[in-house]
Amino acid sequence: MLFSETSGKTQKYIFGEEARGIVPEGNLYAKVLVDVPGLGPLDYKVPDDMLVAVGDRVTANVQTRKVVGVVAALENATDLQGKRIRSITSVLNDVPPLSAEWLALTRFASLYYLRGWGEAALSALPLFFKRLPKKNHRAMLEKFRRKGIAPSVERSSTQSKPVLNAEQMAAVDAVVSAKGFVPFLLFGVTGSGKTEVYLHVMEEVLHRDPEAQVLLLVPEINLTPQLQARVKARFPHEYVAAMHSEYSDGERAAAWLAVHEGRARILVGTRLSIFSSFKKLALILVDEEHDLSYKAGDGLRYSARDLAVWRAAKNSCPVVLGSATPSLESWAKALKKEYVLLTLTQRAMSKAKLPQIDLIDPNPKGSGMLVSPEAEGSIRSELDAGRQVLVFLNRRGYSPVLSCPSCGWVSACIRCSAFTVFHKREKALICHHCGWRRPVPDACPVCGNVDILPRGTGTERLEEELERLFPGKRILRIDRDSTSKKHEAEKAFARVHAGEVDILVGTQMIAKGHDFQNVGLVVILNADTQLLSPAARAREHLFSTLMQVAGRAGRANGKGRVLIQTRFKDEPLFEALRLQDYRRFANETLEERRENFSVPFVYQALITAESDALAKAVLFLETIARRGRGVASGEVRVFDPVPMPLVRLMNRERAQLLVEGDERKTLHRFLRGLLEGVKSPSDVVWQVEIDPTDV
């Protein structure tokens, strides 16, 4: 139970069984966490004339600075006493303490994912709140709080709801009259309303207890707008709540204090989100639950989807992960009865089928030309219908490189092991990896010839053969480069859905969860450079991507189609894709892996290293891996170190180790044992990443 004190002008919250820190005698000490690598929680002695909660907020002194911490515990320590203890030097008590739940949610990712608690706690808290407080402190919060008043409209009874079909009804159903924790797949093709299902299961949740909170998990910063406009047209009376990494520092502590706070009960936000402070959470949905997007790829390695079906089980409720290609993990899971299987096999409007799906031969190596004839044929088609067209290709920048034919000159980066991007609009050469860039040169650099030469194709260079065979029509290219400024992607799809864009040009930004209306082609190029990499899950996330970016084509009315250019007509994968027969691929694909003892039927971790020079971070490897192998039982696999494939980024050496185990909790022990106490050189940095998706 939540109670407050107040001591003039000051209101300080403490959770029940908490209280009984207050203790007079000088005995309190608190366990605080605080964002220093390596560092466990710290005891601090408590002032007597201090009121602390657990889950306060304090500043306290390391080494010579101070910092902002999270109190994880009190005790009367005993054995404390006497000792030279520093003590905290002041509570913010601007907002009520984070929960126990909270602090578990870190404790469990801290252990899962072996990083420092406090590494994790104060990481997941926005930097208003991390941040030792200025002077306008006070008059920022109120601020925060102004901005996350609930709206006082009603929901207006003109607005209908679209009428569910008899799946998508079961599905609602089966998750609304779930009793505490249950994992749900909810498999549905493209288009079949998965996202409708989320609102009603939302609506009902919010209905049946006015506290409960929801949290709607989306893969990408670009389908956060889209997805928040829809929930508060749904939801007018409701504050709505998003967040993600473009958001400003204000307008994330703006969003992540309403939660908090309990005034925001809906968030819709990205991977980020999942680390929020909830008063009452009780639902969470996880769309596009397959989307690498999920997992972090820096600091604290996490994976949103995975905590969420933590998060769920902790507290007692619903999560649903929603997909039209399922993780190879979820799937397994839901064929081994661990999450309940729903499944949506139509699409939602009556009057939408899903697309055919073609094969069709590319130009000849050396025409010049990306778009065959017969796709060029097509689009052609479509346009006169007064349809649009999307065009995929999986590759931004004008070209990957350019080259010198002359003497095999290529251009690279001077800082990673990876050629510079040609980038004709900007004249400029640029690493995708690390950001450096240079201008374009006259000539070779090396021998003067003045006629080099792009090689391979990008989505520039696209654009601008679609612009030469179709002249007059409206063509927009979506990607990274053309939306990099703030709410740029919003207004480009915008656009799309304005019908003011008659070919739709852009990478995986395009593909996913978009709804577009008046799509009736879609043509997939290049897709065949991805089939043949050497990565272990470079074909699961080939035929995921394939199969998303073909669901944006007639999901209206009238039956869209997919043209996909390959020279593997005969690919077992192109066979299902063709058939849109997910269960095929998943199951032949986890035979095997079934067979090859691999993910997800073994558990993997990635210890990575890097320096000034490869050889440096490969013996630090060796030195692990050696000692790894005298420990290690059958059940546990140390490899051999080996350069990352990506050997060089910004001017650092990189090697990496694999440890794969046949348990999870026994993989997780081996690797506490044998990462205990390491000390790598004061020229190598390391790091373990637990579940890795690269390997």
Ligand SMILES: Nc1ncnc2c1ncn2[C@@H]1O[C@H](COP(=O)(O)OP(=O)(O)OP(=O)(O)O)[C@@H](O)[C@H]1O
The other form holds:
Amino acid sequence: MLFSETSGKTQKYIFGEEARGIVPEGNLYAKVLVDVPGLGPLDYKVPDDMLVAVGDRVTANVQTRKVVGVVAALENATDLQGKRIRSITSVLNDVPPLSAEWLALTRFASLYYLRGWGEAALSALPLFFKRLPKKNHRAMLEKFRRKGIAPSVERSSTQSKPVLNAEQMAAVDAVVSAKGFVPFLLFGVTGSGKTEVYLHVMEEVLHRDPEAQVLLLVPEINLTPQLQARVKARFPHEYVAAMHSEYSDGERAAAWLAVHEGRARILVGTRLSIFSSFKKLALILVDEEHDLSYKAGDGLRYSARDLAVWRAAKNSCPVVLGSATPSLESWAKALKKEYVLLTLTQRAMSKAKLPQIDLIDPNPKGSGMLVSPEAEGSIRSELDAGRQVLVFLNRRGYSPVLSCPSCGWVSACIRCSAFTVFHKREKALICHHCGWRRPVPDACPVCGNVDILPRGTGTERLEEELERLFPGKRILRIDRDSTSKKHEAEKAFARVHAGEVDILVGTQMIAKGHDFQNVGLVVILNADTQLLSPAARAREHLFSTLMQVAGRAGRANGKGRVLIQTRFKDEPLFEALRLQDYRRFANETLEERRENFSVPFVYQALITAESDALAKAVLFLETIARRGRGVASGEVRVFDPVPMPLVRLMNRERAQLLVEGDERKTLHRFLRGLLEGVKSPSDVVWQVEIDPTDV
Ligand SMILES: Nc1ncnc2c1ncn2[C@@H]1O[C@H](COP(=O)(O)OP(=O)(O)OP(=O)(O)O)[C@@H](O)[C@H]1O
Ligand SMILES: [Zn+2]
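Okay, that was the form predicted on its own. Show me the form predicted together with this ligand next.
After this comes the whole thing, all chains and molecules, with the earlier chain placed first.
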């Protein structure tokens, strides 16, 4: 059946490439998705001699512009009947049409995240496929297709793979014997061989069905090459596509096309890959599912992890969310048996043990040194034993602020309500929020004092301190500053793996997922700052970051050690960390959240507004809040608008309004009613975020 009836009376949907060969009788109208905020699918007439299928990209005029849109439906009637209706100008039948499943995904995302369907759909496409084709379009397509060919390698050359332990085997068995949609939470301690589980499950799924495709989501750009290489080595006869935000348009288009056309059966990528178009998606794996980078920070603020679960359900296939420190949302679902819990309690390599974690005193305030004598001694003996040391400090730059001790001046951004960070190497003061920079002044700009001082320590200063403490040792700093150029991070990590580094210093970039074989000691400095943060999820994130960092120690040989410098040794979070007891931390935190009516026991949405003055943003949110309270039932609560924690960003002042509901459905219904047709004053810009992670 090429035509299939759906809910509407007159709606006819035609799917698949073959549909282009069918000429329907009578007039045909297309509902076309375009990337214009606030516009729903637009009706166009399909010229009589044009063959078009649902899911095709077409060109059409919107207002005075010609754009590329996607056909969401074909119908024999239009509500615009009688009015002036425009025609589609051309069909871009250069690639097979997008599938019904892909259209459903983008539609769901738009409804869930309260954005236009057109916006959601078009933002999911690589630039190459959503811009008007240039002259070399066909040639480029051919080039992409040549790139995405599976290597011709003997099947027998498959690299040897480790024999799974009993826990790994049980996990693999559970997933491969799942019938239809089953969501799994793979809870495995750091180094327990989760990746190995993914690879085995992939192998079985790909082997079983020669058309099956697998999506492996990874949290960090920097992990993509590492994991892609591991997957490639395991599947040498497959073309393994990869995708992340640093890819050029061409690279992304080539990977996208290979997946869309089914040539790539494996896609490894960061959050944006969740919107890829597959021919036959048969398995989704989400590595480090708790990671915040799965949440998009602007535009359509989707959660790739949540969409992964939805998409697996839609495709009747299993989805595996893996983590050593699952998000509390996922953990709560596992407790409720909505997710099937699979556990790996042991480190995979027989010689590897979970590290011992100790809490130690930091230096007294004002000592000017970050590394305590105890930490220094341990680093020294570790280096003497020929092992690598990892020192973690989650703050880049030389010092978070520069200040004048005589008049009290502090370096601040002119556009944001934030300090500018002192970067010594670059001789600059930089705002980490907006990127504004200025040269370091020779003297205090207010009182002229020449002795302005760095206050506090970032990774750059720490690197200096370590160079002083350990002369002659090879010290490497990895953070966003040291790896701003393409492939720099990849090269830096390669040096660590090759043993060309003694001490690795860095931010959370070094924490995640890396399988360091020779790190014996991890030192965590200054975790206390985040402990004191008022954000509801700060502690959850701190716990998982620290567990991840700690998990880099002792992964291959012998027992690793972790030292945490803290003033709060009695803090339950550190106690749970010391015992490496995620369950305890998660269960206690969930209990607290339940008592406080907090997430995940309630559902949240955050409406934010910005303007040139805070008062305007607040005023606008107040009108919404008032309207909302007028219609809210007991199940939905509308809070008071408040300034955002970072009030001013790039000269815009911002406020937020939190709305909470006991049920997801009620909250969504409420928001749709509330925000439908909301018009803000021309100098206020607003948006809504569903399931905000940062309140
Ligand atoms: N069954 C096994 N036998 C021997 N070695 C194994 C086995 N499974 C995994 N390994 C090895 O153990 C190391 C850790 O495995 P892997 O990277 O998959 O762990 P992980 O659980 O993903 O870790 P993390 O969560 O810390 O990133 C790797 O070097 C891997 O090759
Ligand atoms: Zn700024």
